[in-house]
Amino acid sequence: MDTRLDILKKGLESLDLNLSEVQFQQFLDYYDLLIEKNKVMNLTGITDFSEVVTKHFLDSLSLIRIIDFRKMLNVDLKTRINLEINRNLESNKDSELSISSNDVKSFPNKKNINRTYRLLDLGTGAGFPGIPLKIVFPELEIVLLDSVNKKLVFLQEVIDTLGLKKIEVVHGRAEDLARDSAYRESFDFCVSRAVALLSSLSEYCIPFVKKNGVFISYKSGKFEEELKKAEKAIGILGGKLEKVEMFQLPDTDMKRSLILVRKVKNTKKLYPRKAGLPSKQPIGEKPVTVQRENVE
């Protein structure tokens, strides 16, 4: 019977996702925690291990199929230098390797070694998208909004227990925070798994988004119709659709999709609109009741 750890590695596998003892340790502390809190306040209807693997750190994690933050982050640089001059040099590809001043000023990508990328989890929840992101790239900083404060408690708990750093929790509404200096059209990548239309997601989310940063919307298989209403918001907000992924979680037959949107002018003033409105009225659409759609 395969552990806990077989069934964690098989699954990261699955993304070509090879790591460290200490990152394989956090996932399951982390779920360790999910289970454990779950138990007095609601956080994910999925808690057998394999489930939570597959449709919540699987699932999150399949953000790489559309962003490769493997080419972009330093925490890659000895392997990616190690590669170019083993290639180079055909040395032994098992010999240890220390990266000298000289290594990183002949490596041929070094203007993205001190690039630092901010991403925005927004309705982050039980942490779904972000804490996995987290623990397989530690220097990406991330933010967690949520508007329910004690979510937020339990992914501070998580994040401390994880020894994560560069990660905050913020509280509030995203109508109100992409209002805040601080935050408004200040991240890289905005991204979120959560349940709303994408014409007011697009709301919420691409206001945070700086100029030629990406919003991505975690969708289900289904969502042609829904993308083909968002059209008129996503560009009147700033936004336009650069790709869609379409892919199915390993050994299931559930079908995902990634919707990529590249800012390509700033958001203009007005938006995001009152705490409400995006989801009662969306951008060019008629007032609407919010359907939900079941992401586990």
Contents of the next structure:
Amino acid sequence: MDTRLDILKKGLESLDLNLSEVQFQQFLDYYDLLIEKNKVMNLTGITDFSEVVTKHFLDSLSLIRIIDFRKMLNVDLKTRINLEINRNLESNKDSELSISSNDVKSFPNKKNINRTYRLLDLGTGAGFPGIPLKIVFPELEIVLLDSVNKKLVFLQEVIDTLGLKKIEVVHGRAEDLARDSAYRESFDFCVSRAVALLSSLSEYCIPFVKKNGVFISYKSGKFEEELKKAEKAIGILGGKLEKVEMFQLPDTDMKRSLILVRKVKNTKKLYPRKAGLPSKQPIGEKPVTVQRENVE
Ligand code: SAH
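Previous: the form predicted alone; requested now: the form predicted together with S-adenosyl-L-homocysteine:
And the full complex, kicking off with our chain again.
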């Protein structure tokens, strides 16, 4: 019988991810904490180990099908090593850091020096997709946002136990936090899974994204109707639909999609509207009207 580590390794290999033993252990510890806490609060309906790996971990990491973090972060890492080559790199023992100085010199891209990428996971719940992304890409700066504080208390425990760095939990509603200049239009990426319909979700997410950054929504296989209804809102908020990536979760028949919206214009100050409105009255969707019977 496969051990949990075997199941995990096999799953991550299906995404072509080669992780260190420390990273595998972080996933195992995260699973244990999730299952333990799930006994006293509602964090996940899925508890079987293999299912958590596929439906939570791999689903969260499927973002790499549309964003090449490996390449992006690797290039930046190399430029940084170029600067820090003579410094003590003790604290960062990643395999990627064993690049020789010759490799490093072939990346003289000064523009990317010290470039960090900032990602917001909006409505993170039990940490999906933010925690799996952080484990696999420690270089990515991540903010986990949720309106339910006890979920964030759990996530802080996960962060501390796993020893994750450059990750922050923020308690609040998206509609309010997006008015804070420390967060508004400050992210390269805003991602969100299972939070709201795309028209409302666009109003939550797009205000957080920098111009030229992207908003990616995790959806099921059936996205067409939702996307059609959201097109107007996306445009009004300064976004432009760039790509939809469709795929199946490894070893299942479950269809998924990732909808990628690029921010092409700044979002008008008006948005997001006050808390509650984006979901009650999504931009561009007709108000509900009472249909009268046409009686002769
Ligand atoms: N992304 C997770 C959780 C989905 S449940 C996953 O895929 O498993 C949706 C989460 O979004 C809940 O934890 C809820 O508290 C949060 N949420 C919903 N609306 C929100 C808003 N306007 N601002 C911040 N968080 C919100």
